[in-house]
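Only one chain is included here, represented as structure tokens and corresponding to the form predicted alone.
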Amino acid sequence: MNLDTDILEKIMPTIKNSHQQHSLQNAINIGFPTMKQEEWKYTYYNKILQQGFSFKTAEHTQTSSITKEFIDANATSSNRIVFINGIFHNEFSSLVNHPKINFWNSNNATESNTVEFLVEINNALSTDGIFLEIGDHVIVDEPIEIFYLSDNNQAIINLKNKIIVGKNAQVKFAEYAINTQQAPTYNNIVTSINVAENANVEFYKIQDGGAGFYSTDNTFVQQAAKSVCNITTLSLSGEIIRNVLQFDINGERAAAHMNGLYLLQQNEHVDNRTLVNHNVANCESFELYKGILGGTSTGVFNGKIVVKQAAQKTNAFQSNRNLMLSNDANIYTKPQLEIFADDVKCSHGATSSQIEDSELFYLQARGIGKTTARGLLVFAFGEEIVEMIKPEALKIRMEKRIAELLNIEF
């Protein structure tokens, strides 16, 4: 498919919403991601187009052949909100009844004016999405899970999500992006997030979609005073999969943690990006990701801190560690601080390096096959971000699934 703004043009008088119709605009007048642009340098969005997804609504009528039944096999608690080809799914969704928790399904159109392209076609396109609001001084005890599901879907998905979380509130979510028939599908998924004072958040993106899955995920935080938010993504399998998280730290004493895992072992690509605004003093954020490389797969990571001038007594930590299994794999890797503050603590840093042959020889020396020794060396690798997984349920689930993939015994 060229990348040509015609076929956004054709789709224009579609759109009611004047919002929408404002995004589509904007969309248009940006233009497609191409590898011209400094963002974009490692990561070929038409691709994902030459799959034959098209830029239209997907049909609320759309049959499926996914069942309760495939969903409580995933599922770690009884908090759900499934969508299914982008559709929500009353039937198939739980959530605790409480008074000062209020959801409803909607595709959050609102006047937006970014200049990134994947977030005004979101917002042009979306055909719904999560609006969540979690009460001051609620405390959730069961995570909430976010099910995106597909099972043969030639529409790009768009949803966009709001959560809200009060003060003093605390709430886990887990977000599970599934592709049940292997089929081409394409998530492209927008989520707002604000923290407001003293308030707890976790948020665990598991992004498993399997041969045929293509994601492009912007996550925006807001956090305020006293607040903490620990986000964990893995990306465990896939095509294309490209995430970019954005922390704004806007309220004093403020923690903000970002951890990630991909695992590629054949023809992967993932890109991660990531950006921390630290706009107040006396705040920290810890940065940790992880990969595991091997056949001809393709990391990306862009981390960056940016650190502004009021934000004295600032700690601020980044690092991205890789292991390469096969010599035709890449990663691409640019940790980067801006500081604009003299009395901070801040460093970055980033390693690639293969599984040594000492550690090999140690295992083998007790009687562990070679294939063995070597998953259990990259299991271990890896699992210094699955134990930041704090619900046990699904740190086993997860643990469980890594050892599938990497063919060991759990």
Second form
Amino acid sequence: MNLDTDILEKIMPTIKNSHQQHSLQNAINIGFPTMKQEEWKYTYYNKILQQGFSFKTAEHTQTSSITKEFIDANATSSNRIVFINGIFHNEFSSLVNHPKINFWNSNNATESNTVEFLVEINNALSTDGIFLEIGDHVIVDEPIEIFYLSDNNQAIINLKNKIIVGKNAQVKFAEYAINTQQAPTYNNIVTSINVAENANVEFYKIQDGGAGFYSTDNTFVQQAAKSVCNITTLSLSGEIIRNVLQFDINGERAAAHMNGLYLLQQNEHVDNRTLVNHNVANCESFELYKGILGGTSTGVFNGKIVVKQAAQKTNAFQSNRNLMLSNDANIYTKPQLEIFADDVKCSHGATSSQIEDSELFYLQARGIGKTTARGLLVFAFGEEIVEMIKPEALKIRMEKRIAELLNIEF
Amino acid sequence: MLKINNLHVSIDNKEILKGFSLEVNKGEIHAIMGPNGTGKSTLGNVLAGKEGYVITEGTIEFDGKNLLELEAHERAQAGLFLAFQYPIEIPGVSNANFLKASINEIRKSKGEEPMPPNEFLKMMREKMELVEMKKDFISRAVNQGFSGGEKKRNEIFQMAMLNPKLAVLDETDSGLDIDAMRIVANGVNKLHNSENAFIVITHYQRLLDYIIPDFVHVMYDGRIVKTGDKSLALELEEKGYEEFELIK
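What would you give as the form predicted in complex with the partner chain, now that the form predicted alone is on the page?
Everything in the complex follows now, all chains and molecules, and the chain you saw is the first one.
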């Protein structure tokens, strides 16, 4: 059945801002995603809404039971931006003081005209989010950690982020989505990142909400000449997670890197969609997504690389590799190349495999029982992505967390 | 220590071992030689417990236990070690973490506590010297990007760390240059004592210049056809395996 957009019509009177009204109207016109649409072929959006999440703007009056101790225990940096139930919490947040770093905890809604239902919903209903400007030449040493937490919340959490990184600036982000409530939680997040000339941005997305966690994420990156942007998405636990990542490479000699690891157990579902637009010449993009799929889980990967006619000498690499741990797990993978330039180097590939008996035997022959041996081999498969995490504290934390999820000890 | 009696083994309905018998006592070094395709590697794999082989007849007793009833990891825990002919690479798992998992699982099987980290590191450094491994070896992923010689040295290093009762070396000398062979042999000789035993499976005589065997067995068509002392190896080097064609 298709969801009725009546529920969106009903909230129209509660929206005051005309841009937001416009976005809500766009969303109504587009309609809810259905599996009849190519981009939603394998992900059943209704299932998220069936959990009973409501469409409304976040309430600033609410209280939260989340403590500073909880944040401290989960942070690896002193730069923190904390949202609870879609609301910015200043008392838990801190950011390095620098005259050329400007931060606001909300975005004014702007005119939006996309064809993405979830982006329009986000624009219509978000109040809070990150608006961050990192000035030219600023180097932020410690990663900026962003927390999306929830407790006692039934509404869809809509957060809208805009990050502007100036020329020659260098900054790292680590975004954590953790579900701290017993009831289901649903994050719908939209982030746009502008990377100016010769700037360097690393962005780590850690999605680890566990049972009852739902997430839809849209991230848009604009890159200027000679910039480097690396986005790593680690989907470690959650019911349904969908990530849309789009790069527009608009300046020459820029490099875009996308790494992903999804670790699926039981009935979990992760859908990763990436699009890289090579708009100009002499750029490179590198993409490696790896999946570990157990239980009755489902993984979806759709990676598209578009090389425009002007984008000569593009070097694009894309790979999606999956380790299947169960006969009942599914992976739907679709690499796509659209090349309009004639002097380019592009490659793509997708694989799915199982743990090799010869590998298992090698570990067993060293006294390691089958269960641990499997765990170690699965860990090794994921480690190729994890070891590319540059902040050491974050890397160690992720290794520990993955070992914990795989039930192995080091 | 090890008693193999009339062992018949098939894989994919093809019989590879055809009545193989061998007895190994502690303190002994046995060399098993023979041309390709006579079942030497099958013997190593069957001893270590690789799946996929069908034992149609015969028994293997190890330290008083029925070896065939044990799973591969239980055999290793009981003190049996196979040095692989083709060691696998495990990207993402460091040599240190791999051996820590190995040693601690073996200790756990005996009801012992995990080895304290400082003791483990000390032992690792000592044994690394034995096979002349470089310092960065500890943090490198298991066999990843290792040369053929390094992989074989790593097998001997793992053997030194686990200190097995019985070690089976499956063509550890293949693909080694003379320096690597000397290091490997030196490792074996240093570990050899009156309480443990070695089965050295090899194609060529040259390894036996460095590791002196108590017995040399000629394996042909799935069983031992001749047993002698180290001089038999030299004889084989000279005459080849032709005479055994007749026995077949």
